[in-house]
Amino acid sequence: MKIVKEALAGTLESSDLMVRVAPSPEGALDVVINSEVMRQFGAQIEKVVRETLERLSVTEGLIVIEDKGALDCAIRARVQTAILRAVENPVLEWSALS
């Protein structure tokens, strides 16, 4: 999937994220994460992130996450949903979304 405006999905509440996509210039995938609790789960974070964004076949695209202790479940759902709002067109394979 492409990414062709930006888009975002979540919240700044505790245990929650925001998720911004956007169009890479540079035709490069970058991951930015901020989170509270980088040092014990940035690693996972980041982890579930890249997982997300192969399994929706995202190659290029400005990803930042500011996280504010979400789970694992949650991280997935706003980025599918963030990135699902920045594409044109999305072909989805259901099976990817997990």
The other form holds:
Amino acid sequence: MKIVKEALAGTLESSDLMVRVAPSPEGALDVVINSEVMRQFGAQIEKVVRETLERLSVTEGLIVIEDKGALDCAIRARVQTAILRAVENPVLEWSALS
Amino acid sequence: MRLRRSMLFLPGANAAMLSTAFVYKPDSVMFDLEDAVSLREKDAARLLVFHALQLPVYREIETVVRINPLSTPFGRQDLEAAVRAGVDVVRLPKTDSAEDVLELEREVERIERACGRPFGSTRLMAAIESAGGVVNAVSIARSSPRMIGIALAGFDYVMDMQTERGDGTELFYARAAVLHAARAAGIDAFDVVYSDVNNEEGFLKEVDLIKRMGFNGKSLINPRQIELLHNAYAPTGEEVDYARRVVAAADQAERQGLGVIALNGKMIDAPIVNHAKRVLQRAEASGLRK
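Could I have the structure of this protein in the form predicted in complex with the partner chain, to go alongside the form predicted on its own above?
Zooming out: every chain and molecule, the one shown earlier first.
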């Protein structure tokens, strides 16, 4: 999937996260993570984000995560929502979302 | 016999509540994709619920998803998410006729086949929210072998009846009709939500009424109501003692090959034995009434 516009998903409430995605002018995939639990879970959050992007075939874009202690399931859902909001004519492929 | 006293509504777009609601131990959790979710968050809520349903903590508790009506742009995608994620029960809102359930059933069958889920494993329930739905309650309740229950939804119903929520008089016919339809079909019946969450006395008064009428339970909007409801449905020590004696007498009669069960010189038939088992089930779940 190709990110063609900026999009947001999620909230800054506790146990949630805000995901902002934007097209990348350089064609790179940049993932920026800010989290209240960065020290304990930063690596796990990044792993979940990158896996989710990979399953959606997202290979370029700027992905900014503001995490408020969300579970992995919320991270997956918010990243997917932001990406689907940022692409042209999104089609839900459930096998890629599981 | 599955206990379904409390069905807790959870707004589908609220990540924190979806992640933690299991701790309140309702009999069923209902992830809401319909009225509790704004139009611009329908996509986000659907994906949150899709993933929350797959959390291991929800394997121990019955999961229900209230989808948007199939006539909306959201209903079919909601259903895809719920069925593919392994939901136990799909709750159809605004059910006016058996055809509404049959349309849902056809869609569920299609999705089960597409994703490889065992055929028939997705159960259904219908919320009745209109005068037409109440009048058709029997055919709705009997519409599909997948049906586990029907629920009365009070807010839209009283609007349709050109009245408003009050002391329960306004729901008198609808409660009786929905309950009878459920019992005639052999499925469960759920009462309306009680939205004044700070009015404990009013809530308990309503619970007492619907319990005595025979409802299995209520839809709830606040976790604080769960314990109150479960306690109200819990039996007394006397009721448990009697239920134990009934079940023991039934077991003894079965062992002796007797067709007639007697306790203290009185005949006991199958409905009394079944009621006694339900009493013991409630006691096991919540202890004795405090």
